[in-house]
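What follows is a single chain, given as structure tokens, in the form predicted on its own.
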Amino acid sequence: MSSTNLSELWPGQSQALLKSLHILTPQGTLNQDSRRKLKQVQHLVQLITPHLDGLKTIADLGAGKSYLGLMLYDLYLRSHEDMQLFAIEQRRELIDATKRIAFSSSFDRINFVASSIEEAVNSPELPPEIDAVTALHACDTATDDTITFAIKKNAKFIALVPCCQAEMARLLGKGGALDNLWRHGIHRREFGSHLTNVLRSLYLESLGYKVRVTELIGWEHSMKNELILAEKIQRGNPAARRQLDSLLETMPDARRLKLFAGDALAQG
């Protein structure tokens, strides 16, 4: 059912852009599904923009249809003319469609890169360093690729909304004393997801990031609801590294997570 009440829009928010993204209907109305998408992205923009002051480059990884990148430009970058946004997406058809929307919106400081997250790290289309990195609903190990990208690009700020995390659930062993924690399928998925995000957070802390984990938005709007915010404040954190090592010793299967592939922490 559609509604003509557009009070959910922020002052000055482009209705033309929202129509291009199919968040607003051609008649300028919202339905329940598009309202959820709007609130989700608005809230993420609200949470990350205080961390962007003074930064020059932002990369949105696994950009998809670029809801986040385009709305971030509309609501923040439009008034910050020294900032550049890089949208990385490997599906060429989505890149082409989003380019058209950006062109029609006169968003001339968005750079589109057709690449996987892994390959984008070494792409000549990107600068050697990126100040801020975002990934909205980066599925399964794509979140770990995003963390690797951010670290290699010396990112000062990272915002992640992990999604569909299955890797850890596949790695959890059988026959151990802790098996009852994941004996049932739903518990295996939930425990695997929880453990993965705990390890990601500790890993970022060990590298000198101050990490905050919070809800993205109310559960009625999205079940993929965990938001990890990380801001670089120091070169490293030995205490967090010790905590991470201790947890990896308790859960040895976790050492096989893609997050730790090739990392010294995974070799112990």
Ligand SMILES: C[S@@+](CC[C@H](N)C(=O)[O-])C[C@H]1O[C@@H](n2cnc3c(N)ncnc32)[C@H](O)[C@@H]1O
Given for the second form:
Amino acid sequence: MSSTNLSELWPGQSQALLKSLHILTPQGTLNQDSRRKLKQVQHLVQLITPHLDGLKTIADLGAGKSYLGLMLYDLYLRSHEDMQLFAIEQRRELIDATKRIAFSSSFDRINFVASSIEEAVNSPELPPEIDAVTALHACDTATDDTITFAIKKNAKFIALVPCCQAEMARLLGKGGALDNLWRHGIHRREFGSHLTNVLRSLYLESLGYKVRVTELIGWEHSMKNELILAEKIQRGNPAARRQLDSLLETMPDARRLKLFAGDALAQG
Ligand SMILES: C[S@@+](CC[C@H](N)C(=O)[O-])C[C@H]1O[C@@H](n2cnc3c(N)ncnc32)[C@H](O)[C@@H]1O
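Okay, that was the form predicted on its own. Show me the form predicted together with the ligand next.
Below is the entire complex, every chain and molecule, led by the chain shown above.
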């Protein structure tokens, strides 16, 4: 159902940009799906911008149609002229389409990089360090590639909204005492996803990030709703590392997760 009520837009939010992104129809209305996307991105922008003050570079990974990057530019980078945004997406046609939107909006401090997240780590198109890293619904292990990217780029701030997660579900064992926790397919996926996010959070903590895990938005707007915010506050955290290691001892297969590909200790 369409609505002409635009009170859901933020003051100063560009209607022209939202039309280019097909969030608003050409007539300036919102439909149910586009309202959901708008709310998700607005909430994320609201939650991350307090952490961006003083930072110079931000990378959005698995950017897709760059809803987040373009709206973040509209609502924050416009007035923060010393900040550069990098949008990284492996599908070149999406990069080409969003480049055109950025150009027509005169957003000249967004740099688009057509690359996988893994390859972007060493891309000459990106600076050696990136201050802030975001990934909104980066599929499956792309969230783990994002964590590896953020660590290698010395990110001070990371915001992740993980997507579906299949890797851990495949690793959950059969024949053990705990199997009833994941005997049914839906439980296996949900438990695998939950466990992966627990390990992601603990891993980031062990590397010296202060981690907050919360809801992005009401469940009516998205089922993939967990938000992990991580702020680098110290070089490392041995207590968190010990907790991570003892959890991994109870589930040795989890050491094979892509999350730990660059972590010699977790791989054991
Ligand atoms: C579910 S979409 C989300 C897009 C966008 N972040 C958003 O929330 O609208 C996931 C995107 O991540 C991209 N992606 C998945 N794995 C990737 C990888 N390893 N490297 C780069 N992009 C990836 C996909 O091509 C897709 O565009």
